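This document opens with one chain alone, in structure tokens, the form predicted on its own.
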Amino acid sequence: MEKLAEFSSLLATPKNVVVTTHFKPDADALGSSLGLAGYLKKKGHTVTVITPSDYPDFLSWMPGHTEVLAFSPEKPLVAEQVHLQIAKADIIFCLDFSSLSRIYDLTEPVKNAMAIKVMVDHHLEPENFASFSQWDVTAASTAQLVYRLICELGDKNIIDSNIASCLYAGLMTDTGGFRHNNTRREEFLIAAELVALGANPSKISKLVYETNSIERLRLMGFVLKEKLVVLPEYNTAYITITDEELKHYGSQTGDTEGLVNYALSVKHVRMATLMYKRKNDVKLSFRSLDEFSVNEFARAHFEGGGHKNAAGGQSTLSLEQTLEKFLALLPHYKEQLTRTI
């Protein structure tokens, strides 16, 4: 981190701290937040972790999750508490997002708060809203950036098994179980250090990857059988899921996680997309292989972004119109998608 000495001085005395992350947080977002919160508490700070929405049930094992304030406009008492904590914070840590729009209803409260903002993130093209930044686009996860920051502050020795477990979960999932092309030597070394500090790889993998509801498994079976479409002429696959289909299978937050990866796993597919209705908009998840940048694709056409080979987007059109827009774009990218590597 630049200005590390100044940042260390900021943390030298107890502060009211808010740690927040992006809408519908995944394991890296929640794991890095809870890991950082655990560390800051051990340093004597008063810490509140706030999420802009609920999060998947398969992350509810994470130490500290019971104290998370999950914002919801439908829960006025919680919303009031969230706004109060943001308003009185001395420091607000923004984890796993680089644009304030990623926190939806909390964008303005955080933006207008008097607190010092700290960004810890690894996504492309960050906004300039933070006084301090731990940002590295080459890092596979925000969790490892939190670990790196704690070590830079000279506090590796106070990382306990709870902190290590949260950070390991974030690192594990954002590397796809250490399978994605963002997995380098550093990721393995940090994973090994977190294990040495108390993280249990087998247990965490089981809790994250192998703890499914029967509804999620049935949704997955339906999607793979009925909703997966492959377009060989574009080396592209896509999945669309309607609101009615999600309701039919009793879908909960997190149940669509990872579905887009199945589409990408189809032989010869270079880009995969998942689209589903979410309240007032359509959520899109993009994955790609090789040199095709879904970050650029999402930024150009679907108000999104992320990483080169993994990005997200959104659309205010209907699901059907969003699909039509997506399909109409493919001819313009055919050469890139079908180019021989």
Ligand code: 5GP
Given for the second form:
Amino acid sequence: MEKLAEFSSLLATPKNVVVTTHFKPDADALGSSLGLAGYLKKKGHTVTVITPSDYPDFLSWMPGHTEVLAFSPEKPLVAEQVHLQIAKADIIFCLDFSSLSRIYDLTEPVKNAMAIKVMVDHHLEPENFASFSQWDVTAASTAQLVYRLICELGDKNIIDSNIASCLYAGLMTDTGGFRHNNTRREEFLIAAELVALGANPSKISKLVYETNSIERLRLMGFVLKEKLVVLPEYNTAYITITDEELKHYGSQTGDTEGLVNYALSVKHVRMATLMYKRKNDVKLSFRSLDEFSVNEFARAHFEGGGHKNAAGGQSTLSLEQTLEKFLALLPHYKEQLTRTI
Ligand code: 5GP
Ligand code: MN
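We have the form predicted on its own; now please give the form predicted in complex with the named molecule.
And the full complex, kicking off with our chain again.
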């Protein structure tokens, strides 16, 4: 981190700290937040982890998660607490996002808060809202940036098995189980360090990847059988899921995670998209291979962004219209999607 000495002296006395992360947190978002919170608590700070929404059940093993304030406009008492904590914070850490719009209802409160803002993130094209930042687009996960920050502060010895487990979970999932092309030597080295500090790889992998509800598996079966469409002329595959379908399968937050990767796994497919209806909009997930940048695609057309090969976006059109818009864009990208590589 730049200005490390200044940052270190900021943390030298006990502070009121809020750690927040993006809407619908994934394992990297929640794991990096809880890992950092665990560390800051051990340093004597008062820490509240705030998420802008609920999060998947397969993350509810993470040490510290029971104390998370998960904002919901439908839960006025929690919302009141969230606003209070944000307003009285000395420092707000923003983890795994760098566009303020990604915290939805918390955007304005965080933007307007008096607190010093610290951003720790690995997404492309960050907004400049923080006084301190640990930003590295080459890092596979935010969790490893938290690990690096703790080490830079000379506090590696403070990392216990709870902190290590949260950070390991983030690193494991954002590398797709150490399989994506963001998995470099550094990711393995940090994973090894976290294991040495008490993270249990098989246990964490079981908890995150292999603890499904039967409803989630049935949804997956239905989607793969009925909803996966392949467009060979564009090396593209897509999945749409209506709100009726989500309801029919009793879908919970996180149940759609990973579906887009099945679409990308179809032979010759270079771009995969998942679209499903949320309460107020349509959520899009994009994945790609090689040089095709879904970050640029999502940014240009679907108010989103992310990484070159994994990005997300949203649309206020209906699901059908969102699909039409997506399909109408493909001819413009045909050359890029079908170019011999
Ligand atoms: P997912 O499709 O799993 O929601 O997101 C894929 C990647 O893109 C993740 O790293 C996620 O944080 C990021 N992402 C998802 N939605 C957005 C968005 O609207 N804006 C930006 N900048 N990144 C996003
Ligand atoms: Mn991440």
